[in-house]
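One chain follows as structure tokens, the form predicted alone.
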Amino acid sequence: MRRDFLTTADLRSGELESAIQAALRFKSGADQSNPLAAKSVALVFFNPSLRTRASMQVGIYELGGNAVVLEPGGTSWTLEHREGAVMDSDKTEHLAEFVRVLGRYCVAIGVRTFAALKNWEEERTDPILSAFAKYSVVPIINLESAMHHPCQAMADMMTIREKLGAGRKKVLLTWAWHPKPLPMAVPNSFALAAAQMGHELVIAQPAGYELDDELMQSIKEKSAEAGGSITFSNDVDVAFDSVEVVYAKSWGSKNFYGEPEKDIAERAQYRDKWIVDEVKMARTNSGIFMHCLPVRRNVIVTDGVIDSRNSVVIDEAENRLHVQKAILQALIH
């Protein structure tokens, strides 16, 4: 594995498979190693978290290590990431010092920083995560950024493998209505990882809610390399036909980035149609239901679906722990 883990694109197909197999060994109890014995890992949270924070802290502990949790502007100083910035406003410390100091204490740094949903052209470059990677001498682990959530995507791929076995699956990534625009990191990373695994990926979204063009080109290339396929649909009903996996997630439109009121007005027409319900799930091939959580019940998905036997959202959340242990093990020798 490369020095940093910023996106699953950093991993070759063999490394993806190795990480999933390592995670399965951790989950089964077959691997009891402690690669983090007497070592510390910094976890930097610019945004709230339940699964990411808890699973990383537990995973580091179970690998024998110590988690140092920092919240810029809360439990640590406010941070500036821009080069050449004149720091005469509300930012107290620059990442150049912050990151290098942590590198003297810790063997890796995990970073969680959401999209601000203000400037698409800037945010799609992941400026804060990129600054961490630039200044750090220890591995950086992306715990969700503006563009990617690779740990979640790895847990998703592990869950599909665990529930449906090895081999190509027909997988649906479907947009869902939400009262406000959300970041694209989860759908970006799910689509990328599914393509890398060679799945038959269907992406369903209303017109105008397409994912990033440049990223989609990379996803298509990864899919072709892995022997998979990608199709697109604006029909939320037909998209469910015969799929084995349904992955629901809402995201904002690039067309209204930084203009939430316009996005909210545009998406209003999709409220009653773009929801995962029992009728749509009945069109699948006994499909499993997946979501990264947290999820708004009876908005993204009905109670009947998320509480059904085909819902694997809790297993999916658990698998964050095992996948992240595998990632830490691979990064830290």
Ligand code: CP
Given for the second form:
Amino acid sequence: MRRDFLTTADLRSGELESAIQAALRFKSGADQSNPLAAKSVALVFFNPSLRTRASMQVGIYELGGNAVVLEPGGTSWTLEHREGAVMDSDKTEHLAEFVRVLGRYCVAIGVRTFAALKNWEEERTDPILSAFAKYSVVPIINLESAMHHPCQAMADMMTIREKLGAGRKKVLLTWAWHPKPLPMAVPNSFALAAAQMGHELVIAQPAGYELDDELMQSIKEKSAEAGGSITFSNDVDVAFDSVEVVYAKSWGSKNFYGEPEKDIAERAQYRDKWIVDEVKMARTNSGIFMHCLPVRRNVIVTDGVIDSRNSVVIDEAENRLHVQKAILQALIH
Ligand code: CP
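Would you mind generating the form predicted in complex with the named molecule now that we have the form predicted alone?
Then the entire complex follows, led off by the chain already shown.
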């Protein structure tokens, strides 16, 4: 039966740990298998990327396979995803054909499709990713959608394991000021994966920047099942106290989807306060600094923190390669 990787919740109990172990074997060189020999994987990018695109292409090559990179609206046709659409505007091809044609050439399809930050109720359902999953006969791998970035979250969990060892860690996910609203996929997936791993998770954000209620309910359930905990804070200083991991990310308020100027006005009060700096890091328990990248220096994090010995952002980016190889190996037989 076909298996997709749309969120880390698609991994059953124990599979997340198994994937991390498989990724560590790829990283150490202990696993040099070629499960993709003579096979191709499509990578569909609606949005820009450095890490995801490069690490997927390199990973597929290292597994013996071939990556087919497509950019709808760029070097491939513009795509419609809505059922029943009358395609008399700017969209040339429907996902119903695009996805099924690719399935005749490729053993899996990876897709990146960011939130447009225009309509919260619609985008929180991940409509484009869901359409890929609906029409496909081969596994769909989420390379960051409106709501989730599971490959990033797997690399994050692997990095925490590598740096701090096994067991429950005290982990802070902190909002940071950024000049414009950004999607929530990374914080959503980090919180979900940290909950699945049973970590002691603190989520800090200004009032009005809470994550999705329904997803948070699911995250709380996963955390309880795994023996972890979740606490919330609006105090960006106290939130750093005694944590072992600081994970910084900015995201937009769901209250202002479609009204970016209102979000920008609201967040202005948090500039210079909601930044990861040396003073806040001094409150941690020798905490490591993590960010998915790309990151705006001296906006999200100071040079002093990101260039410090406790910053693991480059290892974290490297681990995208190893963990995605583990995911491809698990999905494709
Ligand atoms: N972290 C991440 O997904 O990076 P890219 O957007 O460069 O792929």
